[in-house]
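Next comes just one chain, in structure tokens: the form predicted alone.
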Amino acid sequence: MSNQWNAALYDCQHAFVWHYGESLLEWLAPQAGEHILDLGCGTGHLTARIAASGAQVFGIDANPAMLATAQQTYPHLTFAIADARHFQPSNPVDAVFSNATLHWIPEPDAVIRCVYQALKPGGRFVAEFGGKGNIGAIATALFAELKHLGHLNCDTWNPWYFPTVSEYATQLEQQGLEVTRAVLFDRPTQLEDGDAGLRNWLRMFANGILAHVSAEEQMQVMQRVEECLKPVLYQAGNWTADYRRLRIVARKI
């Protein structure tokens, strides 16, 4: 079951995903006059610093929730409902940037087919999303407990693609880019909410997993993973998430 997104709740609860993508921006460099596609813009809001560049930005994303806000705190920008998998601007771009999308997306060939044929020649490729070890001790108590309550084959309802730099650059090498800078990345991330960060964080960015089970186990796991990932991620009334980051850039030869 694919994840649901809660535009609200994602801009209110999880501000933290857009943030810190504002440093990623630093590496995109946009300048004025460039089109440049910003790919899961979720709802819209780097989508917005990259136009305050003077560059001419557009934003896809595949959930039209998130798309539907962005289109309305943004109404002078354009967005579209657009797959990753599956995309093609009318005209090739200067550069594709993306943030906190890729990791949800586990054909990276396809997504990379696409940035490909949307980049003009010498265009640049920017992206992060989580990489090898993202979430490590989150996930590994979330499937443990599921595991205990008799899901042995919970490890196929995982939907998150966390690969290392060595692997992505080689995929993005392979359909003709090159890659010319990247990173891997510890970002202890805390998480809004106090007590209840982590469990929040599980009903944002989990959901697609947990709806496999009834709502009494739900709760279940999400408290036997609170009890398990204390000792570990919880400090001074405030849980922390362990994220891990894949930053790269690449440019299209």
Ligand code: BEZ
The other form holds:
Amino acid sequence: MSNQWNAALYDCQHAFVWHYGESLLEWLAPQAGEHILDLGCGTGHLTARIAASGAQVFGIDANPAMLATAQQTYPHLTFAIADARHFQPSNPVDAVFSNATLHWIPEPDAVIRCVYQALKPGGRFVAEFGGKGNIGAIATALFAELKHLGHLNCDTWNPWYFPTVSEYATQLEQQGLEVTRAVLFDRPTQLEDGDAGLRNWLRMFANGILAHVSAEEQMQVMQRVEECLKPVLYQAGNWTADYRRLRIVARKI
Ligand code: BEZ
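Same protein, different form: I have the form predicted alone, so give me the form predicted together with the ligand.
Now the complete complex, all chains and molecules, led by this one.
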């Protein structure tokens, strides 16, 4: 079952996702007149930041609700529904940018093939997403509690792809992209809404996993995950998610 998105909640309770992406724009360094594709643009806030540089940008996302919000918020920008594994812009672009999307797609080869085809020769791919060990404590507690309730095959419900630098760089190089910058780093991220922070996070980002079990079991799992993680991820009334990001820049040779 795939994750379901609530664009309004995503924007108000989880705005850190795109706020953190703002610093990735420094790696992109968009220039006026460039053509840039924002892959997995969500509600469009970073697409708008790229446009503010004077670049011609268009955003694509697989989720209609996110895209409708993006188009409503930024009616002057161009957005389209597309699957990251099967997209093709009408003309090659100078750069493909992607923030907090690629960890949802466990078929990196298909995505990278599209990125390669979308880029002009010399064009750049600038991306950030969850890297190896991302949400390690949260995922471990979540799957342990699901198993505890008897769902022994729940690992197969895991939708997330968190590669190491070398795994991802190898995929890029195998498809003709030269990696010029790569880093894996911890980004502990304080969640909104105090005590409810972890529960909100699970409802937003793990609802595709939780949908495999009954509503009653979902409540049980969330409660037990909170109990288990309280000593490590909760302090002074706030939850902190144990994010780890992989940032990468690669160039089409
Ligand atoms: C992340 O942004 O790292 C993330 C988002 C949803 C699920 C897991 C990780």
